[in-house]
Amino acid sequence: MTSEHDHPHPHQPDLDDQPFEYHQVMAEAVGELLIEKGVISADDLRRTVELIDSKSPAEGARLVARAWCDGDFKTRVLADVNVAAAELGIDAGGIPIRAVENTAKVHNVICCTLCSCYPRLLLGLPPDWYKARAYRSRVVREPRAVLAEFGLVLPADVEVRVHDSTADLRYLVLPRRPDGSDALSEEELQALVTRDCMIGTAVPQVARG
């Protein structure tokens, strides 16, 4: 039989061709323990995985452009993520998530320096740049450098504050509503909310016409 593909390709690394890490050894333990032990069926851990890897960053934008827009959800927003991502029927999951507020003077950047954590269910899978050991390391030494790159350059009175989330503990970055946004609806507000003005690479932005 011949192929119709003699052409030369590129190698496609498996993602196996790399060690595990310490994380994923002990995550993949844990789920076939669990299995093991009759506390979950392989089904459901395979449903659980098939829900985090639909998710995206829509939900945490709607959370946002309520809480621009609401000045009581946004006081609950930043007291408790989970319990106000729940009034708007978003279940965010059981680790808790703070959100942080970006200010005039202040901008919140998140990261994990162990691994990925990351709060999946509001801003699905994380980009590849999240979980890249240069971006997890850099990004506490010299955050501004890290911010530059990615094209976002702070005035040098505005404290850049770097949060690092857990197994234990997420973070949600609460952007500034962008200047010029006044008329534009709730609907208009989530479509400026990206996943990066969550995570603090990036800041909302209206475009101008």
Second form
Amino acid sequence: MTSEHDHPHPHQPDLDDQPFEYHQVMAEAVGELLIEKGVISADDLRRTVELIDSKSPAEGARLVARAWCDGDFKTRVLADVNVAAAELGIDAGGIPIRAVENTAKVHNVICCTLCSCYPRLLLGLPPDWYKARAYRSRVVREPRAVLAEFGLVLPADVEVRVHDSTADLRYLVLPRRPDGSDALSEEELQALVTRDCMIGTAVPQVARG
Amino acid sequence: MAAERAALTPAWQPGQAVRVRASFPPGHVRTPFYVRGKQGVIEGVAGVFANPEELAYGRQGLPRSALYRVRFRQTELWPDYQGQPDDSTVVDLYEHWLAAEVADDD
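Now show the form predicted together with the partner chain, given that the preceding structure was the form predicted on its own.
Let us now look at the entire complex, which starts with that chain.
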């Protein structure tokens, strides 16, 4: 083994090899103080991180597929996502989430130009590109060019509508049910609803073949 | 009290034209630069919330403020916009950032 390892090669650095930055120090300090003063326990903190990490786009996909299959439910989703999600046993959290519906004439896409607001309890943690300055600044400036880079080229007669979640709302795109999906079960429909479909950088597609 | 009551009754209705204040205060501000001074249309009232620009400094966020979904044409935001004329951006804005757009009142 040693003979195979007598040459230098790059190793993936450990996370804690990176310099500890100002805001990381602040976050650690605030967390430690809250625990030390008994405001929260270390287990409370751990459980919250675990809860956030356990969320995934599957929650949002369940909501969307049900809305496709049940028009009354869709009406309730458009009225109040948080209440509708609770019907499916999904905790969408205390921040109001608004569903924006794609139609034949309007395609919606979400962003947060100021930070990284995102419907985390329905979609899980946002992808890195959603938080990157390139996406946040360009999607409001040239949305069609950005969507084309994601492989989504929209016809000229479809209005592109960008939603910038700057304040106390979060957005979820309610995509259109794709053509050719009539025979699919609700569970099969869920598999078509990917994370990007609910951000608006993709549209659901029925697998060919 | 008057300020609080005014804030709890949204001043704008869907369909009304408004202009975002061209104001550039320092500190924690939830109105993006690219809509300041721009004209938009109220798409809906999102609710009444504690003012995040106050909450950020540990204050109570009072008076609470109405939050609107305001829709802007891309061509209004970006004069050289290359997309389609109907393309738009909807931004959530607090009432104290909005002023009447007199020219568009009928």
